[in-house]
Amino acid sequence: MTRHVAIVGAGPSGCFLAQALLKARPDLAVDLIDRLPVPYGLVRYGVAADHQGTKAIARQFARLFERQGARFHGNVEIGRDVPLAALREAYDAVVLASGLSGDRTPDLAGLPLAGVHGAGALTRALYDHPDAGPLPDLGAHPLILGNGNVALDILRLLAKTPDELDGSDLGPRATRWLADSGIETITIVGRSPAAQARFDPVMVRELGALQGVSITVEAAPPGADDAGEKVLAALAQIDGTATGPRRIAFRFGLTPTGVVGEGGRIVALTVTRPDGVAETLPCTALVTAIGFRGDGTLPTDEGPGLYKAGWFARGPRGTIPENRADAQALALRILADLDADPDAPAKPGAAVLDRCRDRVDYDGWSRIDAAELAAAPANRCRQKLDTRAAMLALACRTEETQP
């Protein structure tokens, strides 16, 4: 008897989930449901443009459908288009690997403002995401508040030339808005101190290779253990490069206190220095990368073949290939559910999602994915579709339809 495990979400916790599943139990009908038309989630939208390397593990993904049998269906929002429960009826298991859409509000004095903008707000801006909102107006003088790698991937694309983005997937839009943004300075503002940053030192010292900044890290404390050491280590080899007019500096040990409006935008953050002393730091824009929330609309909670995984599971936590462990215990877990009530009567699986409408399978996927290649200008890997509609005017055609 064929055991059917649905995975919502298919990005990469979903994916490295179904691999670790279908490798040690060949049998399995799993299917990928994502309420986007396209997989591989925070890949796709999430990692940094210019990070085409870290890309590359959607040809292992590839492999995924390709071969391991695994099954996509996209276009399919649980709760929307299937309700939950009748997910649970038709499948033996069920994964909740949705992942965290929303940022996470700061807490300041004076909010809300304009000219405040979350992290994952404006990177799906950058990236195309089809339902991101417009790319905001940062004005010459914007503010990064958050010491991890999100903050980082911000800070260098703002930092970077046009030419530095050769061999991205950074869309027409995205850069355009780069080349026009006018910023002159950048400043990274972080709670913890130097040694407690969560930057991976391999990111802060891409910093210096840059062409055009001047950077200055503000004088760290001694006394790090190992990883907080290597951490001081890259922030002092890029502290001093001086490649060009763009001004880059790094704070530390600044707990935020508020924001200062006028007219109705920010004009600058407020925080508190480590000896207690309060300090005004103007700014143009805050862009705010201090983690990500759900959105709500699916339980939190385990329960009889419910599961979670990924960032949905633990938190905004771990880089890609940590979710991979992760991913590989849950499967153990699930198969020794599975194997725990060997008489449990026949599901139907996918059945259940043949009432949704548009609904975009692999080979829609490779459709789309093939004319995002093929549509690449000369300096850059894909050009995304960036609406929902032209994906799926795309995915969806049938073979006949196609000219």
Given for the second form:
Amino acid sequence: MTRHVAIVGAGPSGCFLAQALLKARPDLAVDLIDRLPVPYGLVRYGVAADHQGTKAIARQFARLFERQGARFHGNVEIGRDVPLAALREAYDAVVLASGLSGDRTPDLAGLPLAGVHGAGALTRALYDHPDAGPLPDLGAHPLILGNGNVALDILRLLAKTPDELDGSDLGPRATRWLADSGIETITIVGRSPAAQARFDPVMVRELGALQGVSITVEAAPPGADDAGEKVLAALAQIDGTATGPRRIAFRFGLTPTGVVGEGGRIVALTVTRPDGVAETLPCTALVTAIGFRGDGTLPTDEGPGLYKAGWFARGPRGTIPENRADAQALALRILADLDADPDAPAKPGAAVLDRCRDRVDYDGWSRIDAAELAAAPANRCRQKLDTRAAMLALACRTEETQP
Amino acid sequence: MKLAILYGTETGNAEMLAEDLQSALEADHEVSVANLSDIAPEDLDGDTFYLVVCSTYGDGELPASAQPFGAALDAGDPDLSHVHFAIFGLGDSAYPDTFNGGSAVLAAALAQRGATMIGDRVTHDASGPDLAEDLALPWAEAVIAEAATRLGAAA
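Now that you have shown the form predicted on its own, what about the form predicted together with its partner chain?
Below is the entire complex, every chain and molecule, led by the chain shown above.
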């Protein structure tokens, strides 16, 4: 009897889970369901456009579908197109791996104001996510609030000269937007001291290779653990980088207290310094990169045959490989639960998805993938389709022409 | 001469390459694959030629699955003068300071305990135009041919 596993969310955690399940038990029927017509989630829309080496894990995920027998069901939103209860009825196990797509917003006096943007929303707009809003005007002096790698990714993208984006998959709209941004200074502000910043040191050092920037790093107070020492050493290494006019300033230990608006638009962030003194940081826009949260559409508690994976399970911390290790552990737990119930009634599996219109299978995604690679201009490795309509026109073409 | 592919991986890319190499080589050779996390230095024997595939993670460090093996080399300081290996590295030139640091660390650690490295350490760049297997398969064939003459009777 074939056992059926549905994974909701075809991002890295869902794909690593499917990989581990099928490696252990090639006879399983594993279905990866995504609300987008395209798979790979964060790898496609979150990993920075200029970090193509990181995106190379998508090759592993392609094998999942091409050799390991996993099936992709894109453009299917659980809750909207198929109730979660119906999915659980149809599968031996359902895993929620839908990530955390919402931006955590700071609780600051004076919000909401125009000119304040979540890093997730900005990242989706930069990387041609079909549900993203337009790219905002950040003005000449954007301020980034946050001390993690998401903040560094935004900083680096905003700081790069057009030539430094060669080889990326940044789309034409974002490319024009960056080239015309008129950004003069970027200030990156952390609440904690520099030694506690959650920056990956190699990503800090990456900034030292930028071609058009002048970097200053606020002096850090002494005292740090080993991880902190590595961050401090990386920051010290890039401090004083002077290759061009765009000024980047790292500030630390500043507790945000409020925002100042004029005419409904942000003009400054107010903070308290470690010595207790208040300071006003003028800015033309504020990008908040202080974490992510769920959108509330799926339950957050596990139940019989219902599991959680990835950021949806662990919260917005942890790198892709950490989530791979989690996925491998979860696969063992699911397999043990399946084995503990060998006489469970047979389940229909993917037949429950048959009612979904314009469902995209792996062949459909392969047509999108091929078209995007073929459309890449000379200095790009891919040009993404950026609307659901364009994706579905390609992906569902075969189905439409069938008699 | 038996072949054993040993991989050190963090995101799974080195594991995938190790499996690809096994598929490509098993028609002509007896070849096993193991994760370095399941291998201790004293498991290595003199009758086997080891093809090591190792990525890089963090600050040019060994990937997670190779770290226990690396720590065992450091802690036990075993004599590996009977061991022959070749090594293929995976890295990302987006991080030039630490590019392919993992395979360099592992090669040096093995050599320091007397193991003999066959051929040069060949590296793949995830940000470059080549697919890893397109570099690794010719590497494997070349080092296997050289090892066959060095270790004696070919399989």
